[in-house]
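To begin, one chain is listed below as structure tokens, in the form predicted on its own.
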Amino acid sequence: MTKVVIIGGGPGGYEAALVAAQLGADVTVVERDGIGGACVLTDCVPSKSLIATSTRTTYVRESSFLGINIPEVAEGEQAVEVDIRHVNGRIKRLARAQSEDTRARLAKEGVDVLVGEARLVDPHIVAVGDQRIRADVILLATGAHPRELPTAAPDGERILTWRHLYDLEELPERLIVVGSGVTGAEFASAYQALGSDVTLVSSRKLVMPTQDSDAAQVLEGVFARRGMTVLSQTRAESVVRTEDGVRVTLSDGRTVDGSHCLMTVGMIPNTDGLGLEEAGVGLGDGGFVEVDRVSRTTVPGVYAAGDCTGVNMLASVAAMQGRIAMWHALGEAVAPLQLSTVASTVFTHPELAAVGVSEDDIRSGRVDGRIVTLPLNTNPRAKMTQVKEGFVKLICRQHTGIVLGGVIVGPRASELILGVSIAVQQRLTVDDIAHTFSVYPSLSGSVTEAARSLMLASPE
């Protein structure tokens, strides 16, 4: 029997366990924290709880047009208030059961789980503790953690990282985030409807940069609508405490006041004290450990997963990637990792999705393709319920038709997006798209009359 070691529980660890126990290897997970890491204990789980929450006090804010009054009230005051301490226990309660749900089916499996942290011996025997576990097969899946600045360390009570804001007992009454990346941009998103007066500071002219242009100038704007102010292309240079909150220096100069400052500047690998350079495997800029499209690193039975290889940090990607190295390490036909049918979701308010190809490789040319893109604003279901912005996007090759890519803007676009990732993944065409009933009325039937649109479209 093979023996499996895992060095981390949380997607790329736990998926990767449940995939070798069920190929018959004797597994072991190793977890400090508990199952399901830091992806369900502080970050992923905890963070979509609380913008579930947002989303609802958005929805009754803004839902006059459908006759639903909200008494007045006098001015500075909230008709809609929030419960912070309610929230932030309601995630933690949600955090702690998901965490102990997937323990369980771990168990149920016959994976045995160790609480403590490991390190590599050697590239066949792991430490916990003062236990040795002699392995085959070691899967490093050990996640990040958020950088910090050296110049605005968190203090968990006025300046945070994400990880300290379910601790928090008041909804932070001005809170400035730094970071207009995913993270930043959903945080900034959430607490400004929860009831938050916020100011994002954006190094870039707009706010997440790495996202299609079109959906960052929609959601810019939704930001602006709802009363966000967005300060562009510049930077925080330092935060400091003050009496009675922060203060965050700006690189041009400016200073900018509030309660509260949240700070999202990217992720740390966690391999230090490891083991891993003396074992031999290999690192990269940032210390990620080095993968390659199996997840193997650059010792032979020693593979990694997740946001410490810094591919593509997400958790579906963490999870495919550990089920991969199983599959691979276990003798099981695998194919390598496809990063370009990998679909991802900023969760704002509206949602922004995508897949594939972007719009920039196509007009860049390093992609021969046509776009076309519809805005939400004509689908009956999305007049039903006052969506006013947000679109859909659909690109596919220039002569065949087949589905490179989309983008997809809109309330439950993480939903929406399903059906052009199956295009991309199958290598459907238009026709294939425009040739499947969708619901009337519904927002998808906005990608199906995209694909009509391409359909009908001579390729130039």
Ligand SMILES: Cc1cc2nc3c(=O)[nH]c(=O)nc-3n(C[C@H](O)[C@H](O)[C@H](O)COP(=O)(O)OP(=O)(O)OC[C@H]3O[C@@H](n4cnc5c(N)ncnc54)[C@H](O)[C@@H]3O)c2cc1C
The other form holds:
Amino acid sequence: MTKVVIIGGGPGGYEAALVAAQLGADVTVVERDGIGGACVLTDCVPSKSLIATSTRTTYVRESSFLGINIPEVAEGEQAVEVDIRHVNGRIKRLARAQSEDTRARLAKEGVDVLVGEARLVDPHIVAVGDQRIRADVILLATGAHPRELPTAAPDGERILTWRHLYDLEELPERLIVVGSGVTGAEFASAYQALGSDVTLVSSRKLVMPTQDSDAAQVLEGVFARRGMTVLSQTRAESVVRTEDGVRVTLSDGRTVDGSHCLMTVGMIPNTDGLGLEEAGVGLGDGGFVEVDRVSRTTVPGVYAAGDCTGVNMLASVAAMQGRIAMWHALGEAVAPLQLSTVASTVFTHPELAAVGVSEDDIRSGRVDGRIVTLPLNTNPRAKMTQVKEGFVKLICRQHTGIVLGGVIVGPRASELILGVSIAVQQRLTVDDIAHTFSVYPSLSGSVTEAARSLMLASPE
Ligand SMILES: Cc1cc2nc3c(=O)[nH]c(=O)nc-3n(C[C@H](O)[C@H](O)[C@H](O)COP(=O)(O)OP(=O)(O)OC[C@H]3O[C@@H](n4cnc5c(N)ncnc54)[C@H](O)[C@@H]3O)c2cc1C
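Can I have the other form now, the form predicted together with the named molecule, not the form predicted on its own?
Full complex below, order starting with the chain above.
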């Protein structure tokens, strides 16, 4: 029986464990904090649970067009009040329950879970405290942690990483979010909706530089409309505590005062002290584990998955890398990881979802394709629900009409993108989507309409 040892119980680790157990391996997962990993306990699950509250508050605040009046308690101030202790308590309970569910599922499938900190002794031995476990196959799935700036060291009270947020007893009155990547934008959007006065510090011209620029522009407009201050093309040089809050000094010399500062300036892989270099496991830029598309490291028998590899740091990708590693290691047929089909979402309000090739790929000539963008405000369902911001963008190959990608900005874009994802994965054409029934009235009607426009616009 093949012995598999997995270090790290996040989605990269636990999904791999389920596959390995299903294939009859003897599997041990070593986890130091809790099954589910940072994904379940501090990052993805808690943030999306917080956003469940913030999204609802936005709907309530912006519902007067439906004839629902929220009385003003003072000039310009509505009676929507968020009980942040309740919110944070709910988030922590949900995270713990999901961790427990996953632990129970692993136990049911016969996976051994060992609590502790693991390191490689050599490519076939893992140490956990004094214990030595022999393994035929090892999977590294140790994740990553928030990057900290020495001049802005988090204290967990006023200068925070997102992992401190759920211990707050009060809603930050004036929150400065440093970093306008996906994480920064999500939290800025959420806390603005919860009632904080938010300033977002962005080093770029436009927020979310890795996303579709039309989408980022729509969202920056929404942020401004809701009263957020976005300071662009500047960096936080330092963050210090003041008597009653924090002061952020920017690279252009300006200072911004707030009650709290949330640092979202990237991730560092959890690869230090794991014995990787001694075992010969190759590390790339920033200490991420080097892997190929079937999750092999530079050492035979040692695989890696998830954030510790730095490959498109998403839970869905971590899980797929982990499964691929086990299929490969245990002799199953396996298709290498294909990043061009990964769907992702920025959970702002509205949401921004994308899959496949980008407009940039087309404009730069890297990919030969056609693009159509339909604003949502002409969609009948959008009109009924007063959705004025957002769009559907569809991209297909120039001559064949094969769908290559898409971007959706709108409510529940995370759900709407699935149709486009299926088309990209299955190499469907715009004709295939155009001939598919969408419900009338529905926002997904804009996806079929976009496909019809691309069909009509097809070159001779
Ligand atoms: C705020 C935020 C929101 C996010 N939202 C989303 C989202 O909506 N959708 C999405 O797809 N992705 C999201 N992500 C990304 C997602 O959380 C990560 O991609 C995912 O957690 C990666 O999974 P993993 O298994 O690689 O690592 P992790 O989930 O970090 O798990 C790794 C585990 O390994 C353990 N570990 C580390 N070293 C050792 C050791 N030596 N011994 C034993 N155990 C060890 C750690 O304690 C940890 O529990 C978000 C990230 C952040 C920061």
